[in-house]
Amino acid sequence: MTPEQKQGIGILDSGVGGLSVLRHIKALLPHEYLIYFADQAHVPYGPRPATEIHQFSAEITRFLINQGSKLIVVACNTASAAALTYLRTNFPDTPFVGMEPAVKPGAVYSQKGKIGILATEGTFGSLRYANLLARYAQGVISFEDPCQGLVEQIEAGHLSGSKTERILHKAIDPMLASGIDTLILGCTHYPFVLSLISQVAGPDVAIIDPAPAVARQVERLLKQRDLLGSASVPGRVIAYTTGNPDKLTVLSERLLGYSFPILKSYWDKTGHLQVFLMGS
């Protein structure tokens, strides 16, 4: 497939979290063709070793390129932390946009110099995250929590309820007691429980979601490379999942308010991705 034939923006995540990025890209670039990939067979990525995430991310990248992606968004903080440099090295002809906790704007915004960061174990344990703190969080005290179990709750569609609320109180209450005035969402799943996070954090805490900035970076890169989609062509979305397409359809409609085709993909015995075709 030649560069001229590549018309899509590939978006990858371990599950539904990347849909929080997709919605901002779709709103900003309504004429683009978006190809979403949810590796729900392996969700969550947070506790997995970096080498495993390299393997998954590289194979998904190959898949998305084969489906016509001209740019790929690694819409997963954990995968970005573990594999973004690896992907850029191994796919030098493909532009990538990754995710990272918005430490820089959080540090600038905070009046008290105390910020809370909600992310996964994989993000917190990465060199990329350590470098982020070293560069932008000098003079700022940061409080971290992996919100264990929250990704699984969101994947199951439990966006409210006592268990989800308990997870958030356990993570955020100690941060509030320590005096934070800014809370950074460092996992793309977490914006889908923003209303509950806001309720727990209270009105005096600013909450920062990096997804809108990621969408703007996608637009900048496409303009720089003269890859923007034609305004005369209507945008569309297609998705693939290694999980259950029916469940993803129901949840995506709930999360985004609209539906799109979702196809079943699976990992074969050699570690490559295949698309399940009806009747095959």
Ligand code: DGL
The other form holds:
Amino acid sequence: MTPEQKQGIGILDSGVGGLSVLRHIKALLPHEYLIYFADQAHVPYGPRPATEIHQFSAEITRFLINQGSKLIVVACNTASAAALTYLRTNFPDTPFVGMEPAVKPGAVYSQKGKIGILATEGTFGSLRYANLLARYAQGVISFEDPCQGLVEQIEAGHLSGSKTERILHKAIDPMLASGIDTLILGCTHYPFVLSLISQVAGPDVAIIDPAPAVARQVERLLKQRDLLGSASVPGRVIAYTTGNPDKLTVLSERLLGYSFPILKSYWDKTGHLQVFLMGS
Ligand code: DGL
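Go ahead and give the structure of the form predicted in complex with this ligand, now that the form predicted alone is out.
Time for the whole complex; same chain goes first.
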């Protein structure tokens, strides 16, 4: 595929989380062609070993480039922690935008010097995260919680209800008792339960979702490299899931208020991705 044929922005996540980033990219860059990949056969990524996530992310990246991606957004903190450095080294012709918990803006924003961070155990256990804290969390106290089970609740469409509330109270109540005034959403799934998070955290806690900044970074990189899509071409979204496309259509409509074509993809026996074609 020639560079001219690569028109898309590839966006990947373990599931629907990356849609919380896609919506900001679509709003900022309405003329772009967005290619979304949800690896729902493997969601959640959080408890999986980094080597496995690394392998999945590399294959999804290869797939998205073959589908015509000119830039890849790793719209998953866990995958960015496990694989972003590797991806940048091994796909040198493709620009990448990754995600990481917004510790730097959180530390600047917090008046009390106490921040809460909600992310997956994979993110918390990574070297990338340790380096992030060492660089930017000097002088602030950080409190972490992996919100066990929250990604699964969101994937199942349980955006409210007693179990989702319980998980959030268990995570946030001790942070409130410790006096945080800033809460960082370090997993792209979590913005979909923002109203519940705000309710649990209360009006005195600022909540930081890095997705708008990520969308601006995508725009900056595309401009810098002269890769912005033509304003005369209408934007579109296409998605692939290794899960159930019908279920993802229903959930996307709920989460975003719009839908788009979703194709079934699957992992073959050799660990490569294939697209399920009708009748095959
Ligand atoms: N949405 C992802 C993240 O930002 C991954 C969640 C998961 O699959 O555990 O970390």
